[in-house]
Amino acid sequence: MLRKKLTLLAACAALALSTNVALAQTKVLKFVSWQKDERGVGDWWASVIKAFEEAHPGVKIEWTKVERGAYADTMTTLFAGGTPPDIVHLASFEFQKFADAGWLDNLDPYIKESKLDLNGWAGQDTCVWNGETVCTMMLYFGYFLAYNDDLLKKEGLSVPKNYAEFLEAAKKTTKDTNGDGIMDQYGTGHETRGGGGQYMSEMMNYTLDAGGRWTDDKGKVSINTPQMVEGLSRWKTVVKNSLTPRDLSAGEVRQLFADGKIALKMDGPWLWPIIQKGKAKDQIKTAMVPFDPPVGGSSNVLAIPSDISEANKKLVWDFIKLATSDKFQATYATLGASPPPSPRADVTAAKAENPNFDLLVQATQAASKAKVDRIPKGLEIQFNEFSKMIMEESQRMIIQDLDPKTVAATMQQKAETLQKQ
């Protein structure tokens, strides 16, 4: 009996030793993202991770989610503390601070050695910082128009083709449908609660169509112009007259539209999967936005931290190469329901699954051709502070009923001050 116990203990010890050795031989790459649980794009990331691990035996990716609202602060803390994730995933409006601090590696040598072709890659120019490529763009988008055909037809309206027609349609479809004195159907829908970046993007539907830009091609602040004043006036008209629900998040507004409570919604490709699960999905149709150019811009990037081992850098580059490969750019189109940045991606399957895919491509190309981006040139480093200021001054304009001309002058002065910091 004693001999059997000793034999069993020896076997357990050997198993534990072999397990510890196996664990010691497993290399772990840390990957932090806010998109882990997102329908579609989260599935795509999971597929890339699976393929990477299969191609690299003994290497595992530890994938952790951090909420979008706390993301920039969390990543800053990790980098400042010398413990950055190996695979760096950042929004395209926040990577600049990390690059400026020297925290992101120069990808040009990797690109050259691997012969990665980024010609025509949508939004890739945004990833060049101080003359070096510090990231790869993972999404550039353009807004399209989704509309509730039933709500428009009830008012004898056709699909709007310009701002005047859009405003008329928004006014006629904003209603108290049950007679309780409270609006419960809206002409359009914009997020008016949340971060400055999204708030500013919603406003840009109107400022871009009016010909306004936050900065010019050289990065000089250009807010105090007749075009921007007109754009701000349009935004004030829509929000102050409650043609959009107020104090709702982007997700809440999208759900209201999908459920038939909003007539017109301008948004990116991520709106389509939400529509498919809504109560009004059979009433909703799509078209190009009635504004020119459409809102568009870069979304998120992949990068390599400068402060990790060379071995890990090579592995992370392998991950980036996989994510940017023709195969996974094609599956991004299907799983992510969005036009991929690669001009070579085969989107045949995506077109078969999504009847609006050609429209998404058209909107993306229109925004890209007009060089539209949510991140104003010359204010990249100050973007968070700038977008917060724009939101606060716009809210003040609406609450205090201020003249948009005065507001534009205030924004100009504050933006110039930020730019000099």
Contents of the next structure:
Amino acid sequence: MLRKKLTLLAACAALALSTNVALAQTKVLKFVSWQKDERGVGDWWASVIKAFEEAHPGVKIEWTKVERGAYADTMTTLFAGGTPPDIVHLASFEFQKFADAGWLDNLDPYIKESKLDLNGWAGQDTCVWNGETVCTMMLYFGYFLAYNDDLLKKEGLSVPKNYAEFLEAAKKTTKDTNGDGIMDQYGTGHETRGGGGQYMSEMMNYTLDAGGRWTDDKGKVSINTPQMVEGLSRWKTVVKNSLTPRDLSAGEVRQLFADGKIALKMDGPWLWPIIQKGKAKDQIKTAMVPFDPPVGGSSNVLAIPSDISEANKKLVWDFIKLATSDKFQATYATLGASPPPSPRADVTAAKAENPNFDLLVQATQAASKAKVDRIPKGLEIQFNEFSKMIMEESQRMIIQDLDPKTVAATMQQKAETLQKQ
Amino acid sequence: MKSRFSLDLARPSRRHWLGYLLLAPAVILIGLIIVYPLFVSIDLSFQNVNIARLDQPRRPFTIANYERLFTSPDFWNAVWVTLKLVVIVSLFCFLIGLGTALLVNNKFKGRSLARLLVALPWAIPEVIAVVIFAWMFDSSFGLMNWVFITIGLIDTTVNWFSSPNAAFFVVCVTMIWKGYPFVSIMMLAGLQSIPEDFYNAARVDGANSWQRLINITIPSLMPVLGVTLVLVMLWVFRDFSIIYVLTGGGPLKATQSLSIMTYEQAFSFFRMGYASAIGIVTLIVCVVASRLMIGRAPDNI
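Show the form predicted in complex with its partner chain, please, the one above being the form predicted on its own.
Complete assembly follows, chain above in first position.
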């Protein structure tokens, strides 16, 4: 009996040992992303991971999803604890804090050694921090207009071409359709609840068209200008008159639009897959935004942490090289339904699959040409505080019915104080 | 032969060692999980640190974070919001909790079901409850606006999360709904420990229901009540998820409590030294408030 037990114990120990040896032979790279499980772009990441693992036998990528809402906290905790993920995926408005803390490796030597051509790469300039390239840009986008053709036709409206036409269409299509005293159809849709960054992007539809910029080319705050005052007035008109549903998150607004409750929506390439699953799919058409220039900007980046081993850094660079290769930039266009940042990517297949692809490219180019970005130059480090301040002062303008001129002056003063900190 | 280093726990003079040995794992864990981070926070609050890292060299000692804190209108606003929340939510949790406990303490048909329904909000995960309330109070498509308009209480929709007062009201309602079952359960346990003889004697003396409540029930519940109130107040003081998911502290900082402000400074603005200072002040306020509340508890319990 005892012998049997001992034999069984020895067998278990041998099995455990062999499993450990097998695990030890497999190198694991950690990759944290909020885009896992996202339709389209999540599939694209999965394809890159698969190709990487095939090209590197014995190396596995452990891909973990962290929700966008908890992403900055999680990444900060991981870096602060000295255990950053090997493959660093960050939003383009948050990587600056990590770069400033010295947590991201300089990619210039890798780029030089592998002769990676990043000329003409959309949004890549944003990745230069203190004279070093600390990341590669994975998406630069431009907003397009999606409109519900049926709702416009019912009111005898054509597709708006400028702000005046847009406002008229938004007013006419905002209505209480069942007479219960509650609006149930809206002219347009903006997120007015949630993070400051998204709130600011929504406002920028109007401020950019009015000629306003948060900062100038040199990074000097330029909010207290007639153009910005006009932009703020437009934002106040749209929100105060409830031409947009109030207090909804960006995701909820997109869903309402896809279900036919909103007539006009300006948004990025990610709106298209949502429209395809909505109830009003067949009524929705697309065009260039009625504003000039369209909202646009950099979206997310890949980087290498400074704290990992040299061997891992080389592997992560291989992963970045693969993701930025012509082949995967072409599949990014098809799977991600977005214009890839690479100027060399073959987008023929994407054009054949997505009837809006040319429009997306046109919108991206228009935003890029006008040097539009959500992150104002000179306020990169303070972006979260800045966007929160802009959101709060705009909310104050709407709630307390303040003059946009006064609000612009307050924003200017507060932004300058932030910049000096 | 006995080893020189053997530990004879059976010896009367060393019997207490066993107690220490058994306590050691828990004490070490508490030290690692609670005490160590607390000391790190205190240390950080005296440094000008943006993103903290344990392996970074210590920055020079400064009290700038505390100076900035006590001169910041945002901090005093957060203190005021927290205080309002603690008072309003604790009061209503107590009133509703006691009321429902008295109700389900009576014998009636369906009492078990009633007890289950009273305790139900406590069992629902906080975030799920908050998401349900967020949809109920949604300004454009929510149930509450529809109900209020249908019964004629309002004639236009209320922007629940765009108005500072309305947002504060929604936060209070959600917290009270989530918090009162705890008071109710504690009160029910307290009520069941009151001997029936007290009530019988009072009835013989001709005391009516109100007099029995004031002179027997409430005084007998005082020990449970004191501890329950402290626990509820501490919960309101440190609760984060309800406010964060519902309003994020807005609009115009109308619902920004100290816990939301700490989180925002640490993880949105990456000012961990300043955030630690807020956290330490919050901790001190909590300790002082708890001491004041339960300082007299030994006399009562």
